[in-house]
Each structure stands twice: as structure tokens, then as C-alpha cells.
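Just the one chain here, laid out as C-alpha cells, in the form predicted alone.
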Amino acid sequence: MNQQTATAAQIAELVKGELKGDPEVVVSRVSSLKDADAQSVSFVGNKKYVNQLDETKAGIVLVNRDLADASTEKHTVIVCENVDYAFTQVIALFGEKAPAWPVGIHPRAVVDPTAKIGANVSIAANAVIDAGAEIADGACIGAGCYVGHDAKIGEGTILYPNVTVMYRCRVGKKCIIHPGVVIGADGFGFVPGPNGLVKVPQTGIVQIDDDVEIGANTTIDRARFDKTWIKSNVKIDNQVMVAHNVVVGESAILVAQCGIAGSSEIGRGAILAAKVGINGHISIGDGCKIAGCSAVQHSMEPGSIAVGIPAESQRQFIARLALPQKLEKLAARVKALEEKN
């Protein structure tokens, strides 16, 4: 849903929060605390920028429930359980929609006879669909787009411009691919020969299932045999490395410049922030968490923290970052000592 205006009343309603203020305020647009003037809505989502609640000129301000005793002399708040999720919603409310994907097969797209097109299909100037791939009910094919020999395209998956998925390769429903993205392209395997370096074939393929997105300029190698498995929903940002049969389990995060080598495995719900690098062969456990710039070696268990390089568990980080400052302190006692004889 897209409108103009919304009163404050009306925000309450599809937040399910609870209103304190005026709720016949009305608001435009959704803004940053600091841009955000009488016709805006904005939010609060941590303690620590509360002092900007008191300076913002926001019509509204939704707040998590730590902050329900906020100040309503400026403005009208509403107290969500999920401030961030609640904005979300409030985003939608006024974003401008994205522009409408025109139904049909654009006359300078290129469509093998062999390929299976299904019904309500937008395919754009310049897309190659090659022979025997399925492109499913509603999917959206973008502007330079090349889907290879045999691949498939689940119902109302979008392949913005610029995407390749090669040979065989398979993606589900309701999948979000942005621009730039290679699925498919041979993994990256050689062994020494007689003349030099040999290339090992990359014969399985990728797959990947429902309500997954790709960020822009991300790479997913098919597999040396079997597949290389993107498990539903599952999150990648931009310019990520996901080498062969690696499997990314279900609802997994992997932030911009992360790189997986080959025959790892990342569990359900893990999270790898940015420019993560995680050996090939291992085990990332469900739940784990590695934080930024980490490079890991080592499988780990289910729920674990893993920070540096090379990784390790927060109590190893924290014991190692305050040795120097303890050394310190040893050699100021021995030079005391030394002095009182």
C-alpha cells in the first residue's frame, strides 16, 4: 500500500503501538531524526540517540517500549514492540513503488523455442533465455539478463539487469537477484599436471531455494559435483564469494565482501559481517556470529562468537587484547620493587 498522507492514528493501527500525543496529526513522508520536520514520521530504535528525540522537529516518532516515557510535548510517539519492524511497515506506507514490470517478451529479447515461458512473464530488451530453461509463472527477467542451457526461474523470482545463472542452475520463488550477479560460473579447481596446472571439471550446479536475495556483484560458484545450496531465505549482500558446494543453511546473513571457500558449511541463522572469510572444509554452527573482518579457520559450534584473525571466541579476544596493558602494569610493580632495594 502506497498513500500521501496518514494521521497519526492510522500509523498506530498498522503498528499495533500505542499512541501518545495527538492522534489527528498528520505526516507525508517518512525522514532521519536530524531531516525530519512537522510532516515527517521518524523513529528511536536505541537509548543512545534519545537526546536527538528532544532536537528532532519529527511529526512523529516511533519509539521501542524503553523509551514509552518519552517526551510528547513536541511531538506525537508511538510505542512499538519492534521499532525497527514497525518502521518497516511505516516505509511501506509512503515509499514510492518500484516500477512496474512490463508483462510480456520485450522484441529485442532473445528466446530459445525450446524454452518454457510461463504465464503473466516479463522478459526485457537484451535477455537471452537459452535453450530448455523454464522461466515460471510471474518472473521478472531483466535488461541483459542470460539464463543458460536447461536452468529454471521460480514463480515471481526478480533478475534485475545484468544477471547470469548458467547452465542447469536452479532458483526458487519469490527470489530477489540484483544486478551484476553470476550463479553458475565454474568453481575454482586445478591440480598440478605434467604441463602445468589442470583444470578439475565443475560438473554439479547451484541451487538455490525460496525467498532468497542476492546483493549486487555477488558470485556463486556451481559445484565440482552434486550442488552448491543456498537454503531459503537467506540474505547475501553486495560483492559476497560463495565458492563450490558450499551450503548456506536456512535464514543465514552474509554481509558485503564475505568470502566462503569450497565444501564449507554455514548453519541455520548464522551471520557473517562484513569481509568475513571462512576457511574451505569447515562447519559454521547454527546461530554463530562472526564479526567483521574475522577470518576463520576452524569449525564452530552452534551459537558461538568468533572474532580477529585468526578468529576467536570473545573471552580469547578480550583475554589477549588486555595482556599487553597487564604487562604493563607487571613491569611498573618489578621496577618498583627493584627500586624500593
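Moving from the form predicted alone, what structure would you give for the form predicted in complex with another copy of the chain?
FYI, this one's just the chain on its own, none of its partners or other molecules.
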């Protein structure tokens, strides 16, 4: 822990919240409502946890504006406009920091003499940087990473341990790539040839723009030609599969275990919940939202919402869920008719 302490007044100022209660209460850690004690600052942003407010021992509780009435006088309360963002600031204040990356190339890293290494770079033991690769200023390459021929890693980007970036792929600035990610493996393409399946050469690259985060063991395949493209600010969770020639628009969110088939486009700000599957060669419009475990077969208009396997509108999905009840009611009406006849 950071061993830091803060008063309710200081926290209220940090998060620009409205303080109700004792401004002098001192806390030294963040906790969930359930695990909190008098030294804890906690929060509630979701109605389903409101009933824990009565019982929590937290010294300070951050509460979202719309739940402000639910708070009690048992603890000091700070009412926030956006409690999730506010509590994120509090976590940053108290939470234990990740270890710093030591600047320099570890003697047990293997860096090809033709690679270009920027200033203030950290390259850990057993990382391998291949011929012609470029590691920009301030980038950090974890233990056991492989950066392929002529690949480029942007300024301030972090590759956690055991990441693989294949030849010629490009990762932008200030990206965070978690362990086990594979960027630039061959796209999956075979065509029937005269003597069985023929591998389609995958001659393109993966381009990842700035401020992208990619979760552990996610795979992003290189393009058949041209590029598979993850635009800036995209956030990708663990075990996501992005196939060749896919384009993911700015600030889109791909939750864990999603899969996007070849050549599809995901619009700016779209949100794919966990385990979503997207068919190949379709277009998901800007701002679309897709419920978890859905399978999208057809292109979606911007701003639309889809759910189900195969995915349909929420209205259709809810109607489908209600089928057993509807059928039962209809059967009762038929029975009544039969009795009359």
C-alpha cells in the first residue's frame, strides 16, 4: 500500500464531491462496502448494493448523485456526479502502485544490432528484439516478449511479459499490452486448390493506433494484404480474437472472449459484451451495443442494439423469451373455444 492517509475533506476536494458529515474523518485504504472498516473509503454506484449501506463499517462512502437519498448518517458521505470516475481517482490515491520498469536493456535480453532502441527504454530479461525492429522512447518490453523483424513499438507503450508482436506490425503510443497477447499471427485463410486446401498468404500487417489496451492472451491476426487495424483508444479485454483485415473504430470496447471474423468493421464507440461473435464481412455501426453471448450475422445500423443467437433487436429478443407464456395463454383460449364448440 501507499501508506497514505486522507481526510474526508481532502477526498471531497479531489473528486469535486459534496461532503455530508465529518470533514475530519481519516481513511487509509479503499474497500468494498462489505469488507470495509473505519479506515476504509468505499462507494456505491449501483442500486443493487444500496442495501449494504446500512451495514457497512466504512468511514467514508462515495455515493452517486441519484443514490444520495439512500445514504445514512452512520458514515461520512461524499455525493459525486460520476461515482465511478470519482472512485477511480480515490483508488489511484491509495492503491498500491505497479512496480517501476528499470530503464535500460537487461544483459539477458537479446537485441539485434540492427534494431533501433529509443531513449529511456526498458527491455527485460529474455526479451528478444529482432532485426530492424524499432522501440520508441520510453517503451517497456517485458520478460520473454518477442518483437519481430521491422515491427514498431510506440512511445511509452508497455508490453507485459510473454507478448508476441510479429514482423512488420506496428503498435502505437501509450498502449498497454497484457501478457500472452499475440499480434500479427497469420490470418486464417485456405482455398480449395487443385490438390486440396491451399494456404492463402497473409502478407499484410496489424496496425494498432495510440492509447489502445489489449487484454491477456488476446490474438489479433495480420491481414491477408493491407492491414488489420485497431484504431486509437480501443479497449480490448482478455482472450478476444480479432481476425484478419478487421477494422475496429476509435474507443470501441471488446469485452472478454469476443470474436470478430475476417474483414468486418466495428464502428467508433461500439461495445461488444463478453463472448460476442461477429460474422465476417459485415459492418457494425458507430455506437452499436451488443449483449453478451450474442452472435451477429448481419450488419447493424449505427446506434442499434442487438441480442441473441442469432442476434435480433431487444424487442424481438424479449418477445422470443416470452414465447412459452404466450403459447400457454393462446392454448387456454383455444381450449375455451373447444369447450364452447
